[in-house]
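Below, in structure tokens: the form predicted alone, a single chain.
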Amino acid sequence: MSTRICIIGTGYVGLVTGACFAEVGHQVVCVDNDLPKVALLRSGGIPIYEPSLEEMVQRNTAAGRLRFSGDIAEGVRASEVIFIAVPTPPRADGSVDMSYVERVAREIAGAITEHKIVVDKSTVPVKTGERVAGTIRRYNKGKIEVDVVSNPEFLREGCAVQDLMHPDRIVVGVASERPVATMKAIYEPFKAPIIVTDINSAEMIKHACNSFLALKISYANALAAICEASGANVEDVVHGMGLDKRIGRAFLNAGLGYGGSCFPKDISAFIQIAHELGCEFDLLKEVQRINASQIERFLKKIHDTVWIVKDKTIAVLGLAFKPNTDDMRSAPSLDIIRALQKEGARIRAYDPKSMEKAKEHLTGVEYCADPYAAAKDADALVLCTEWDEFRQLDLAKLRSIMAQPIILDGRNLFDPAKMKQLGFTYKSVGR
């Protein structure tokens, strides 16, 4: 059954959600107040790199199932269900800036003339659903009834389309049974378990999930430090752990730590939420500390290996915070490059997708056409993002063009024994 849907916000979550809803047959209008972005989307372009997304947007736009608008009121009036997918950026104290959500709730209130279902898709603090419902009641002059639903997203950048088309589960938080049938109908084509809870529990599930995944990453990184000190291999340790069905292998990867827009923000928010509720979440504070220390430990590894970085040419492969995205938000590469530049190093960099966005964050970097151009005559090479392209590097060629065959691998891409055999000074994490 096709549902008329409005998505407010065309960032990662909103655009992917809208495209995937259209892909399964719903009629979708995506609304954004960034009019140049709306024009780009209407022309068939997209403002982000996400595998399969551009083709899906173009296919569904051509089929008439997906369109773009800069007018919230028009989108609201044309739809049965309205998804809020606007940014929820962090404040300086770690709490969440909810002004975008509040503003959208007011605009929805001013536009509705009949019953609507309003769905919080953005990652929001617990009790936001209550506040959105209250805001709509306050600003809707006609006192039209709405049902507010919490429907958190669980998308990973780089495989967001795959995650939405084939979800592990769908969480729907409601205050009454009235919107449940419609929400189930929207998600029926995705063939996934639907968990119906109260709104507060649904909002809590999102923060609990992201914080636990970040905890696994920090746990692996804490293990890596102990493995380096003891002569153990963290890859073997986490492999042995991951075969235990109670633990699992996912997110047990030692490296430079987590970045991106979600984990840093959501963990800070969850710590602040707990604090405001009178529950200090010290475990998550330690997760943050371990994550921050990974960059410091890796910079020390660079200094211990290269010694003086002033006037040295350092090649950096990988800029985005993870592969298959161009997202530079909280990317570990930023802290590493800025620290090396501060000490006088010359930086050459290459990333398959994120170099244009990196220019918004970094100055004084020479961006190169391929990994070999970045590595030519370099005194050391630092690997920050585990793109598949880097796994296929011609290592013998790399060895021959570098001024010094030094590789500092922040993502454990290569086999240490092979790298030694090829003549590299090779340092990785936890091995």
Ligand code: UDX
Contents of the next structure:
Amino acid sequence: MSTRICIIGTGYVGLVTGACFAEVGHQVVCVDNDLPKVALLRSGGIPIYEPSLEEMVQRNTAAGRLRFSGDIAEGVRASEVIFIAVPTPPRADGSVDMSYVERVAREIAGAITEHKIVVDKSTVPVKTGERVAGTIRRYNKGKIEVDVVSNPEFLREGCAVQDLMHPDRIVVGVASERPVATMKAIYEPFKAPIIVTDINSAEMIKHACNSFLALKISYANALAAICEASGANVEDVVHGMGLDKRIGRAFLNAGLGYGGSCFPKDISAFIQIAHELGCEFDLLKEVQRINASQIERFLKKIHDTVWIVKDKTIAVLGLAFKPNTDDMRSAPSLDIIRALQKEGARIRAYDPKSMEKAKEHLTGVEYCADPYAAAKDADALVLCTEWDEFRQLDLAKLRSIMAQPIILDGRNLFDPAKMKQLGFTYKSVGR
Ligand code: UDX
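The structure above corresponds to the form predicted alone; please give the structure of the form predicted together with the named molecule next.
Now the complete complex, all chains and molecules, led by this one.
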């Protein structure tokens, strides 16, 4: 069954959700108030790098199932179900700026002339559904009924299309039975378990998941420090842990800590939300502290190895916060490069996809055409993102062109024994 769907906001979540809904046969209009972005999307371009998204957008646009509009009222009126997927950026105190969601709720209220289902897909503080429903009621002069639904998104950047097409589960938070059948029909083609709960619980599931995943990462990073001090190998330790079905191996990779547009923001927000509800989530504060200390510990490792970085040439491989994306938001590479530059190091960098976006965040970096150009005559090489491309590097060649064969690997990409054999001074995390 095809449903007429409007997606408001064409960021990561909105654009990928819209494309995937169209892919399974729904009629989708994606709305954004950024008109140059709408024009780009209409011409077949996409504003982000995300594997297989561009083809999917073009295919569904050509098939007439997906279109883009700058007119929110038109998109809302044309659709039965409206998904809100606008940004919820952090404010300075760690709380969430909800003004975009609130504005969209008012705009929906102003546009509707008949019953609609309004679905919140943005990552929002618990109790937002109640506020959205209240806002639409207040600003809708005709007193048209709407059903507000919470339907959090769990996609990861870099594999967003894959995550959306093959979800582990779909969470649907409702205030009544009325929107349930339509929500189930929208998601039926995705063949995933659908959990129907109340709106507050659905919103809480999203907080709980992201925080728990961040906790797993910080746990692995705290273990890494103890492994280094004791001579144990964190890779073997998490392998041994991960085979226990109660624990699982995912999200136990030690490294430079979590970055990106979600975890840093969402963990701060959950701490703040809990605080406002009278509950101190100290466990999550520790997760944050461990995450921040990963960068400090890595910088110390660079100093212990290189000693004085002033006037040294440091090659940085990988800038994006994780592989398969060009996203630079809260990328660990930014803190590392800035700290090294502050001490007078020259930075030569290479990333397969994010160098254009990196230019918006960094100054004084020499961007290189490939990893070897970055490494040539470098006094040390720092690896910040585990792109597959770097696994295929000709390490003997790399060693021959560097001024000093020093590699500091923030993502445990290489085998320490092999690196030693090749003549590198090689430091990684927790091994
Ligand atoms: C995350 C959630 O996974 C997703 O469900 C949610 O919808 C949005 O936030 P994303 O930020 O795109 O997705 O990437 P993810 O793959 O989860 O990685 C987040 C960060 O954790 C990255 O910086 C990554 O490098 C880091 N990470 C991940 C680790 O350091 N170790 C790990 O074992 C896993």
